[in-house]
Amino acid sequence: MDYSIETTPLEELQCDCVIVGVYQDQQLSPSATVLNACTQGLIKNIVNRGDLSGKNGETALINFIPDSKIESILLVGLGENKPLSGKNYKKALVAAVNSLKKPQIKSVVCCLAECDVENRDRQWKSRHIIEVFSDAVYQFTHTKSDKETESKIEKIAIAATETERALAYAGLVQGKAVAEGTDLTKYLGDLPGNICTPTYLAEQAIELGKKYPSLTVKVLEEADMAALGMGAFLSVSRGSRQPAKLISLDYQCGEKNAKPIVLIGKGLTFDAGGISLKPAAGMEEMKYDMCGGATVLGVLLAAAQMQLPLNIIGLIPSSENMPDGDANKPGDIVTSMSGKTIEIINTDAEGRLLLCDALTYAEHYNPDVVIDIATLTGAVGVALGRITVGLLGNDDALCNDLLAAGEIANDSAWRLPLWEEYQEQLKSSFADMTNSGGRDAGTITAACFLGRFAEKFRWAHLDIAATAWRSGQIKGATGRPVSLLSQYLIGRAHSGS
């Protein structure tokens, strides 16, 4: 997709389609007012006859514009004529791009950045136009013989005046970086498990390192992990013919001695549940169990594109979880890199076994903060649905920063408690802990388990099991929470910390 800033006056513009806003009670946005004057009152006539009420998310496409270089105009309802909430602004953008997927429209100029949005500037609005449009037109065709996509849009320009150009361009740079990171995350998630193996994920990280000099990539093999004592991680991969990988990406653009931000992404490229085999129905979606790892790659791509002045470490423990004669068995006891022993109650609670050793490994970097991202528990969907990411952690300031970043990014998270009382569910008669606390508070007890390996640093955990992909007719990876984490890093870069 080609993104740009368009400063040509609307009266002189030439393109396939211009997007303008209409408020309720037949009130036109500034750009709609200009186009209405240029078209002998065409827009007002459309609105007056009731084709568009102005309700947020409504659209009406005008396909014929007499005596104009503009071939079509898309009217988008904005609701009441007052500053929009961030979510309503996104709703209007989503409605706009979805209306333009099927028509044969290649070039679009979007004027919706002129709308007032509560506590948001032109940079934020421009960034979100790109993120929303890019997300909507993404279509996975890699494993299809027919590569034809639904949308024909090739160029998206954001309308701005010369005085607004600098802020709009800054938003374009951020939006393009986040959008490309999100697309990479979605693409990797949508690939089937027979293509996207731990080795394939490692290869994608190496390719990123070749493309961006600020990224140094290292891949630890199973022998390396055995030497480090990663018994929990390696116990998961024993049932698979695919060798496990611990992928490390080192992004160094901050001050030389500044402590890094460590991102750890669960990279389970397929999860059959192991000996505790999952039901067959829906098991194909377990290719998405590596979306935490894909998120780390997407976020580091975005950081490298934006050249954020930070030090960031990305860690992706990657494996499969398969049933085999050598696989973990319920009742087995494994020893983690930290030396703590774990009784395997459920082999389908394997993600935490990868992550606990990665958390211990993160200590080597003397991190400022550690954030892990994982499709960890089905319980998070029961608790929060598919709307918001589950957040838990041992540091209030870090968790609050992530919550704030989610609000800005329109990629929300919700914090759950991490109280000592929940640790009781992890007691074992035979080891230091069990790997499962049972059905009650499953998301919380999973985080309690991880928290035992994160006691030496500030840590937060994002459970994305309900938000990393969609099921049903629109099945596919969402790319969340690339936008949230990118915003967190942008905030850190701007604060100088």
Ligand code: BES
Contents of the next structure:
Amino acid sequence: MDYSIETTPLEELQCDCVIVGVYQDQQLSPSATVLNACTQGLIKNIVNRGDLSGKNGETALINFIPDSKIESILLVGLGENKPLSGKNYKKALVAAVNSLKKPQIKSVVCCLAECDVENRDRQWKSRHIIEVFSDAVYQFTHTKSDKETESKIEKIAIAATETERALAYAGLVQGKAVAEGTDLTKYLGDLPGNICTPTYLAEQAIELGKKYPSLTVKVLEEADMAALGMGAFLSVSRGSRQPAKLISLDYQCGEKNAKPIVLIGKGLTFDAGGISLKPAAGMEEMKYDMCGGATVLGVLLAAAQMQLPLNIIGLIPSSENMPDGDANKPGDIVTSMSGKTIEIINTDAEGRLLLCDALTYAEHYNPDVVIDIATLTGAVGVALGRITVGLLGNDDALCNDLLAAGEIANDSAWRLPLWEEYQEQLKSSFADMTNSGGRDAGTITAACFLGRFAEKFRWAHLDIAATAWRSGQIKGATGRPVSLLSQYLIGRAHSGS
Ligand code: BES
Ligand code: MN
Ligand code: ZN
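Okay, that is the form predicted alone; can I get the form predicted in complex with the named molecule now?
Below, the chain from earlier opens the complete complex, with every other chain and molecule after it.
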């Protein structure tokens, strides 16, 4: 996709489609007013005829414009004529791009950066247009014979005046980086488990390191992990024919002595549940259990592309979770790298077994903060639905920063309590803890488990089990929360700390 800023006046523009906004009560946006004037009142006619009421998210495509170099105009309803909320702005953009999945539309000029959005500037709007458009045109065709995609859009230009150009361009650069990171995360999530193995994920990380010299990639093998004493992590991979990998990505563009931000992503390339086997229905979707890891790759891609002046470490513990003669059995007790012992009462609670050793390993880096991202519990969907990411952590300031970043990015998170009282549920008669707290508050007890390995630093946990994937008709990876985390990093780079 080619993204650019377009400063040519609308009267002289040549393209397949121009997107302009219309507010309720037949009120035209500035660009719609200009286009209306140079098309002998065409837009007013359509709106007055009642073809578009101006409700947010409504669209009308005018696909014949007499005597014009513009082939078509897409009118998008924006709602009331006042500053839009960030959410409504996104809704209008999604509606716009979804109505442009037509064979004849290849080049698009979007005039929606002129709309006022509450507390947001042009840079944000420009970034958001790119993120939303890129997300909507993404289609996974890698394993299909027919590579045709519904959208034929090749070029997206954001309309701006000369004075707006610099801010709009800054947003474009960010938007492109985040969109590319999100695309990578979605692509890896959509790949099947027989292609996207731990080895494949490691190769992808190595490729990323070749593309961005600021990223140094290292892959720890099972023998290295055994030497480090990662007994919890290795107990999961023992049941799989695929060798486990601990992928580390080192991005050092901050001050030499600045403590790094560590991102840890769960990389289960297939989670069958192990001996505590999952039911057959829907099990094919468990290929997306590596989306936390894929998010780490996506976010580091975005950070490297934006050249953020930060030090960031990405860690991706990657394995399969399979039933096997050598797999973990319920009742087995393993010793984690921290020395703490764990009674595995449910082999399907495997993510935390990988993550606990990765958290202990993160201590090596003397981190400023550690954020883990994991498709950890089905329970997060019960608590919060598929709308928002579950957030838990041991540091209020870090959690608030992540909540704020999610708000700005339109990629929200919501915090759940991590109180002492919940720790009770992890009591074991035979080891220091069990690996499952049972049904009640499953997302919280999973985080309680992780928290026991994150006592030495500021830490937050994002449970993305319900938001990283879309089920139903158009199923696939969503790329969340690449945008939230990219925004967090942009904020950190900005504050210089
Ligand atoms: N990968 C799953 C969590 C999951 C569930 C992700 C649904 C995506 C969709 C995780 O490994 C798991 O199986 N968790 C168990 C924990 C339980 C055994 C304590 C769960 O959520 O049932
Ligand atoms: Mn599981
Ligand atoms: Zn899992």
